[in-house]
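First, one chain by itself: the form predicted alone, in structure tokens.
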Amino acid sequence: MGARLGQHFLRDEGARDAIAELSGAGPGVAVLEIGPGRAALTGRLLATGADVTAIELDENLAAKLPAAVGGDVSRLTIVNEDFLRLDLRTLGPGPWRIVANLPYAVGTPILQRILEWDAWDQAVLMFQKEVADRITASPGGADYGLLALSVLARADAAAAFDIPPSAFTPPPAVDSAVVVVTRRAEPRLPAAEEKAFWRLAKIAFAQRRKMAAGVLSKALGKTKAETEAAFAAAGLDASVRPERIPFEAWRALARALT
């Protein structure tokens, strides 16, 4: 995506090489690059011997991609589409290794679409650092919330490294960070539990500074005794706030209260 679409082009070779290494790209590996831009990462991924499919929204950048890569592009497939609207079934069964320097404005929606897809095993994704911190947050901190829970429902995420504004053209106003997301073979949250789980979590995090038991009791029409019993069964104190409730405890609360 071009700068007009909110993309900052990676130019730091050290960061580029580190991302390519994290991706595990190599001969016989199918890599899906979202938003290749000016091919800073694309060329490095192809150099590993991987087969690279690059999804680029900007028509001009997509047309210039083979020349920007240079050399042998026989293992490069270019898809001039919006990843958020693309029929992912057309990409094939995978498993894909996903690599992306995501525009800040659409990073979270793209992550959510990746999480709902089942044809990938690992993704190395770059976000605004603030968003990366929310993705990888653990219970107990201000960054922990619905975004972290949505990742935990289907995957495991780990922070890799930060990247300063000087690594990009044009430089953004904030730091960026790379996150490695590994898809779980079986989701932590079964489909049958999703509706109740997200209902509770969204209610509680809408008032995250309040005690979750009180908020949920009122919203669900439960007595104080019923709610406190559910919290106790989940191993939680009734005074706990949403940001301190682990993923599995949310599951237990959803089963008990809905």
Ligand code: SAM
Given for the second form:
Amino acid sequence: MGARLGQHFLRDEGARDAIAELSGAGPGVAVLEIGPGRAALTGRLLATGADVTAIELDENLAAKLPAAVGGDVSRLTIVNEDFLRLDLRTLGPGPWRIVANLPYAVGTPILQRILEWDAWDQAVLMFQKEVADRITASPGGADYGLLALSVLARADAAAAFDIPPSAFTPPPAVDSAVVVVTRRAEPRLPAAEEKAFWRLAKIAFAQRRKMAAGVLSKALGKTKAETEAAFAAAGLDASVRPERIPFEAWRALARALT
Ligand code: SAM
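Switching forms now, from the form predicted alone to the form predicted together with S-adenosylmethionine, please provide the structure.
Below is the entire complex, every chain and molecule, led by the chain shown above.
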């Protein structure tokens, strides 16, 4: 049960304070906490004067949450549900400030669900360090890929700080990192471009060691000249590999090649 639900509880007081601080929680702010567990963060968030809605999948932990908070719980709403299945419309219009120390097994699906939702403005999320690096990656490194692009399509992400295994009970096998994700009022990727953009990026990143122009020209049935012209128009060298192509250049390529 503990492993499946990723139940590593944050015991480090400094990390608890830092996450509450980053969340921007304060009087009258609507905070959505995913996976409150034993209230490591919930108590801090309530203490700021925020209204906290906590979504906890584990029935036992959800039932014990008020006692675990130990103080005033009049501004706490507990929802005993799976965040991945919950009808998010039932939570109300927000805008929510999201806070979550995520179970590693479902960190990425939970992030994708948040990104597809509109009723939030900022999310302070903890992931396995390796996943956090892929979320915040810039073009040019091995970490940059579809996950970074999916965040950039709708938001901006910045690494905040790392947390060692010793900050948790029980300690996980890997390092963790906190990421601040800020939703853009206007997505970088307009809805009308989504299909072509993801088709292209998925084809190219499936063979990330190869030159994107060659892979795309073959997959899309384009001539070498057509593909090279599209790359030149996007400001890219024809020999570029997918991990060096910035977000806007993917958009330009998708428009030119599909
Ligand atoms: N926030 C607490 C802390 O920092 O100590 C607990 C963190 S623990 C890594 C993850 C928590 O998320 C657990 O309490 C677990 O039961 C809960 N959880 C796991 N999957 C969930 C899901 N799909 N929806 C809601 N809560 C979930």
